[in-house]
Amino acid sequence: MTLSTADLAYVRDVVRERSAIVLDDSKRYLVESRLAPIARQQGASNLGDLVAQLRADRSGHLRDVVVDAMTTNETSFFRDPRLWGALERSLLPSMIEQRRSQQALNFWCGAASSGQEPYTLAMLLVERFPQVVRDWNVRIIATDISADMLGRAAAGRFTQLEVNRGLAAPRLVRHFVRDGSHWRISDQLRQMVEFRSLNLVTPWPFVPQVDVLFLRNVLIYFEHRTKQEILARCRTVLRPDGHLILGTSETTLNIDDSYERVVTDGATTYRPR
């Protein structure tokens, strides 16, 4: 299945208006590919059949299903285990020690996708800092733009393919248990973790000051002004000592300058000046 030029650019501004997003030229076949399935489910014949329902969707619900289906980003559980591991030996020993006296902490993912990063923080947190966990009062917000995705997270069910990926054995039996021909999470990791929709260019009234921000992989989908006003937004929530941690591909230079670049055992995050 094939977008003509106009239908294609019909698709990229209907994502642009709900979420900012900008999908240019190179991601024609990412758009397509993930065009076709809902094309099936809506028994459209081809693409130009779907985007003529989509201009004429009046409910606004198709438009949805096709916003969330641009928005999934790819994830896996321990993404990037320098990071992890930075967060393990120096990132949080050192924020725990610093909110010793306050005995709170708390984090925001900011696009959460199915889940497994908000997860693979509550592990780290209940393996290592155990006494955190359970003395401390600990918030793991986790959101998204997509309804899809956050009921998928929300429901912590994950096939082979996707615990196989970034998850050990000994993790995997300590932490899930078999639903079926899939892994459910354990209701304590569950449980750990808030998920709530949210659009990152629309306000954030429910998130509180949060002492480490995680918006990886995010800010390459957004315009350079969009940019610039996502990061400012992140600095009124961000505790002053907190850590915005990006994408290995994403940084604050040459976008914000009110952020600096700290390297931790070689993983980068940013922290206000």
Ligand SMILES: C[S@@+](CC[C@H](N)C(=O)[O-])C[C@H]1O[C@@H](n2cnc3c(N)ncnc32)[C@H](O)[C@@H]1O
Given for the second form:
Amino acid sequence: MTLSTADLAYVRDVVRERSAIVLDDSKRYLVESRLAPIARQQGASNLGDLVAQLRADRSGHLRDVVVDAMTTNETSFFRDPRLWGALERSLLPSMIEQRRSQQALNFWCGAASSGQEPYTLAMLLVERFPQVVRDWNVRIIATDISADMLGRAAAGRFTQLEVNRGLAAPRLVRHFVRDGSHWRISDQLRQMVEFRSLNLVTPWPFVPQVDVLFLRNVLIYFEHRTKQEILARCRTVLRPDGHLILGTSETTLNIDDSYERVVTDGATTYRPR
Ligand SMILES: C[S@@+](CC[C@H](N)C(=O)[O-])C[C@H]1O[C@@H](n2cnc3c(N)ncnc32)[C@H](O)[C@@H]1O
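Could I have the structure of this protein in the form predicted together with this ligand, to go alongside the form predicted on its own above?
Every chain and every other molecule in the complex is listed next, the one we just looked at coming first.
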């Protein structure tokens, strides 16, 4: 199934307007291949028909479905092991020390995809800082624009392939139970994470002041100005001594110079100056 140039431009505009995701010319094949299953579901005989339905979509539901399909949700448990090692050995212990009088820590994963990132954090906390988990007020808020991914994340069910990526056998056995051909995360870990829908380019009404903001592997999909706007808003929710964590190929440098790049125990984080 192929798209006319005008229809491709229309889809790109819809996706950009609603999510800020930029689909450049090189993404034609990706757009077509992700629209094809939606066309079948919608009973459209080709992509042109589907785009006609999209243009006529009053409720906005089909637009949401199309935007959801254009998100790239690649993730894994303990993605970038060097970061998680530094969190375990250095960043979390020093943060816990600093918050000992308040006994409260807030974490926000702003592009949580299918949940591996917030669950990795919950696993580390339970394994290494059980007393903090038990006695402190620890919140892990996990948000994403994709309703599909949020549903999967909240269910906490993962395929064999997904658990094979990043989870050593002892961790799998400790934190998951078999559920048919899948693995289900323990109730304790599932209940530690609050999953909510949030588009990074619209207001963030329920996001509290956070100690660590994970915004990994999402800025890459946005243009320069959108990255600037989001990074400026991140400063408004990040505690003055908090850490912003980006993906390994992402940076604030030359985008927002009010962050200081800090390397701790081999991991890069960004802190408000
Ligand atoms: C590649 S995944 C990153 C997952 C995880 N942070 C990691 O690094 O493993 C990117 C996620 O960003 C989400 N996303 C894209 N645009 C978004 C937006 N405007 N608001 C919120 N989430 C968005 C996608 O739905 C996707 O789940």
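Rigid core: the largest C-alpha set superposing within 1.5 Å between the two forms. Residue numbers count along the first chain shown, from 1. Everything numeric in this text was worked out from a predicted model, so none of it was measured.
Inset, instruction - Kindly check if the Cα atom of residue 57 is displaced 2 angstroms or more between these two forms relative to the superposed rigid core. - result: Shift of 2 Å or more: yes.
Inset, instruction - Determine whether the C-alpha of residue 231 shifts by 2 Å or more between these two forms once the rigid core is superposed. - result: Shift at residue 231: below 2 Å after core fit.
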